[in-house]
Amino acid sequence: MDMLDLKELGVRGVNSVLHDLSKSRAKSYQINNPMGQHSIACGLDATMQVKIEGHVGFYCGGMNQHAEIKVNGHAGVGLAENMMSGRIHVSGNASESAGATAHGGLLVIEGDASSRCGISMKGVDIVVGGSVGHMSAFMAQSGCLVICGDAGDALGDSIYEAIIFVRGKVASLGADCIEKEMRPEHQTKLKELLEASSLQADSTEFRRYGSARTLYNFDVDNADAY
């Protein structure tokens, strides 16, 4: 593993040896005093591991293509932010909008994460180990999203096809988004989820949220709800 020191070389230093694809490069880095600074292993677009020893800021592990990039610590703003592939591990929480707009991949996030978590995520699994905040999964359009603990006010607002797990207690539902059953093959894909965050919980716990598919296409009736 090739250490690499960002309070010496810098976020542009560290990800530009990250990006390099052109030299023999190490399969594995680990990034020292990250000091909560921005945008650290963005746009990694080959298969590397990346372990972070510390806290990261905003748009960590943004745009991701198959890296695994581990966090020990908390992340910032936007965490994960557009990835399609790989995996991204958070140790502790993660503020706002942790996986928006994802494609693909596996986000976990072993504390909390708070508002707006999968925010318009297109395809990404998001495992959260405790609670989410407000309007988490709004405009969820696919994948899936597991909430150990509880979820804010407004989840799932105006969703399309995600699926969001839960486990604990839900302040809200949004507009369009409903407790649906919980079905034989959403327990398997919940139970593989689970095992591959490595978190402990019984998936017989959480109830099924998903789209009524009333907002589909426009309808009068509907008009306050949109």
Contents of the next structure:
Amino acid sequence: MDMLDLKELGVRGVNSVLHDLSKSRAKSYQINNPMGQHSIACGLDATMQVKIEGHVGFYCGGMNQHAEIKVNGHAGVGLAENMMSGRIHVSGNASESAGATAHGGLLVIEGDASSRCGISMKGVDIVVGGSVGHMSAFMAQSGCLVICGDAGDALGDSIYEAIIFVRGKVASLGADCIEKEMRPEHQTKLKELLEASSLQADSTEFRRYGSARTLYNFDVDNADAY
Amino acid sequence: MCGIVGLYLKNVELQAQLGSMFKPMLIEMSSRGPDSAGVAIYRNPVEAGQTKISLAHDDSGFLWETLETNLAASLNCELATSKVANHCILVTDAAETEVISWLQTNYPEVRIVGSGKSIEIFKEVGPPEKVYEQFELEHASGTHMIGHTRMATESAVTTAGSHPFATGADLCLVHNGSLSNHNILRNNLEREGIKFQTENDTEVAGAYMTWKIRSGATLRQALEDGIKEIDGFYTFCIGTQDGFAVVRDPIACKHAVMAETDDWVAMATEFRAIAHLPGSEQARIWEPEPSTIYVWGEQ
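Mind giving me the form predicted in complex with its partner chain, seeing as the form predicted on its own was just shown?
Below is the entire complex, every chain and molecule, led by the chain shown above.
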């Protein structure tokens, strides 16, 4: 494993090493002294393991493809934003907008995620060991958001085809988000995600939420409102 | 934009290091606010019957000694002053309202930037590092500090428009965001006898809290009422003589992060400001929730 000292190299220096796709590059890296800096390990585009020892700032792991990133600490705003594939795992809590607009891969947050977790998610799977804040899965289009704790207000507001699993309490559901039947295929998917995330939770204790699909099309009965 | 930072020491043994712990926090937020910076430090509480007033003058050559002599003669009071750059900390046994009224009449160009028992406020245009050094805060000791780095978006880059805003009673407030009902609140508070020095929205929030606390509310009660009455986007960090608080509006879209260890509690717009503190690696770190009041120090 190659060691990268962020204090010495700076964010651009560290990311340049991670972006080097030459054959001689290492397969795994450890980043020390992240000091809450932004955009650490962004734009990775190769199969590699990156371990970050400490707390990271905004946009960590953004646009990730293929790489497996582990953050031993807290993650700031916009964690794994627009991730395409791979895996990002955070041992602590995450600030707002974790997994925003992400298209694929698996994002695991062992602690709590703040507001807007999974906002406009487009295919990523997100597993949160703790609770999520308000407006989570806002306009979520595809993928699964698993919440082992509680969900804040307006969960799944204006949701499309994403699936939300919640074990704890839901403060309130957003517009067009409803509770749905947990069928066997959902149980299977949830078990797979919990297993993949290494978080301990009983899949039978979860409820499923999704779109009522009433906001999909223009309704002529509402014409007078415009 | 703008950056806000706050540090409250739980471990009294660290008080001698307050200024040196706080310095990298403020400087780290320079990129969020390079135009001006300000800090409030709570230290050296004055004795019962005395008031500490922080004053500033745009002219660094201003003769504070003359003001001191004239004020002592006019109000027949005891005075002590200490001058730091273009600021002056004045301690007196005269009534606070009399001193302020005398200053407004006789020295209208002198800005009254803070008052209370412990609070001292220093703010100036320029990069945060320069401002911090100019006020000799690196070796300062005290109990808690609050700071602000400003990127001016809606009003001019002036010292008067710099945070923190202190409106008396040891209270000071720094703010990231913008308020939408500050004009009506300012009118209401003016009717209650509160005087304003600027058109700034943040000063209104500070004045509102001061008014509540002067009316007998605790810091927590003042903030609870503030959530109901103050409209807009905000993350506030607030200091009182003994207290330290953080509160965000119900939408909570202005960044904030908090960290706590056995030794200290810190808040900042971004975690990188807190990362410099000793023990931050093991701190409990979380994003403060909307409409939730976090208070330390005050019962």
